[in-house]
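Only one chain is included here, represented as structure tokens and corresponding to the form predicted on its own.
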Amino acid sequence: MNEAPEGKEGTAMRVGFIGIGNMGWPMAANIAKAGHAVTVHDGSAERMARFVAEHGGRAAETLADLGGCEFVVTMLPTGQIVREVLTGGAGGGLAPHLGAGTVVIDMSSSDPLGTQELGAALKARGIALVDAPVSGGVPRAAAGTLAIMIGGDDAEAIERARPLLRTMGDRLFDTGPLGSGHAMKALNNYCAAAAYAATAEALIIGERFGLAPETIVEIVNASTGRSFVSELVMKEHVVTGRFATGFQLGLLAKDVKIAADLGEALGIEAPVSRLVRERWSLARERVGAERDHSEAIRGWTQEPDRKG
């Protein structure tokens, strides 16, 4: 995967930003900090008002209020919600209010096949869709140093969007056609989730045998089992009991499902992905989708619910 070339900085852009949650807030703030005119839309009116008070711009009470934007960025929990916002509902969503030539940038973790369908629907209205999911978490979102994976079929739209993306990330990667960014994001998170599942099982087995969790993690990190998960998530959050990475369990379970489902849709024999999907689904069920993803190990150490 080759790193994309830098785009040239342009004049101030009119940017709509939908979804100012834990990740969306600092991303939108960095766009505003770069001098662009930002209009935010969110389910919480209080949150929108606070954002405007702190970072300027304006709040869009309705989707129609985003109609004059040159770019619309979505940072929402699922691709289904993104599609509903853009093309759903009795009024047809946001799309009828956008002018031809508008570029929509979906930075959510969405289903890549759904992204391709949405792109076709928007293209019929003269609107370009770019998928540009991110990696790096809240700290790097705040610092403007996210890694961004860019997919799209409209090269001109991608080049127009690149300076805007540069306000949020310092590593931009061109991944290929529309949906490829979302596919790459899901596959990356699947790899992380698989590493977590394997390392968690090592902790559970080792602790049952009598090994201290701290000893297991220390030795794994000095040996061939070392990974980002063992060095950061297990060491800093699981063994310590902090469980505060800032990334929800339900979101990672969703990304694993996207990756495994994509493999099945493509007819790939990928049994590990299906097993990891099953394990994270179980963790979500037992621990809760809103909990920190580092707490998944708690779900795998519970006895099965035998009630009923």
Ligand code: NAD
The other form holds:
Amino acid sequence: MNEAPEGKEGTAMRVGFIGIGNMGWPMAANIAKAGHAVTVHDGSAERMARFVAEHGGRAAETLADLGGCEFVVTMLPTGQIVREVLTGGAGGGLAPHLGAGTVVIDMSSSDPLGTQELGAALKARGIALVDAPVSGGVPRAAAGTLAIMIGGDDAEAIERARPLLRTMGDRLFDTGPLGSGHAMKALNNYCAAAAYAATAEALIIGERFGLAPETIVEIVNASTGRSFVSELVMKEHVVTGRFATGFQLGLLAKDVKIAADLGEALGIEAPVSRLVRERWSLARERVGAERDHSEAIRGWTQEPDRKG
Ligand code: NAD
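Could you output the structure for the form predicted in complex with the ligand, given that the previous block was the form predicted on its own?
Full assembly next; the chain just shown is listed first.
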């Protein structure tokens, strides 16, 4: 294996990848396919073993096994879990095992204020943190064509990370200081969640009046009410009853909460974000956090499906 401390394009890098779930799996697979030495870590030992069997690399049974990585990518459910993994627990998490100069890239959809706190804690150890959340869902994660929003205070660390990020995404946006990528991601998902809530209400009202759901979605998609949500989520997953986007309801409810909480923390009058937060929180309660996010509409009809 090449020694490639600078992580230059074309040279193999030692990459730790934590969280090989719906998104992390195909992202880590693309890093491995690009020829980098990937060490995966996940709460599920079975997933780690399967990943190594399919894509090579190594499984890190403990966080200490990730020591020696030049880059550590996190793709975990929440920023709180990311902080716990990096600096929490009795042993202080992964950070004490990483050398100075390591770049940690948090690609999860984390909360930006927590990211700034984590950045300060890591910086004290000479470790740089870059936030690089993604958009595009599982299909674009698999294709290596994610949109990536890059925030960070260490310009050199961002440049070192960029070739690695290019193995996972083809649209890279520099958003500004540390946490700005995470703020941007939450705001984007808030827009999508608001579109879903509005389109779901149009479906519920229209159906009660006697319109067929297929007709409503078809006409919205040919008219000014269309959005990514109406064109993909409503058409392919809600009207068909497939409910299989691969993005869990609890994760989107978390993102909306991050965006609305951020507005509150900044003292902004943003009542729509608060209402959308409330609606997604209700859907999570009634439908279940683990269910597909496209099922949220079931939580807002009079007879919610409580299978979750
Ligand atoms: P997921 O639940 O499928 O995957 C999370 C993985 O993390 C699981 O494999 C789990 O075992 C592992 N994990 C959880 N806690 C852990 C811990 N303490 N230590 C080690 N491993 C742990 O979630 P996902 O859909 O892959 O989402 C990951 C992140 O990406 C979230 O922040 C989500 O909001 C964001 N995101 C998801 C999508 C999507 O379409 N699914 C799109 C963009 C962004």
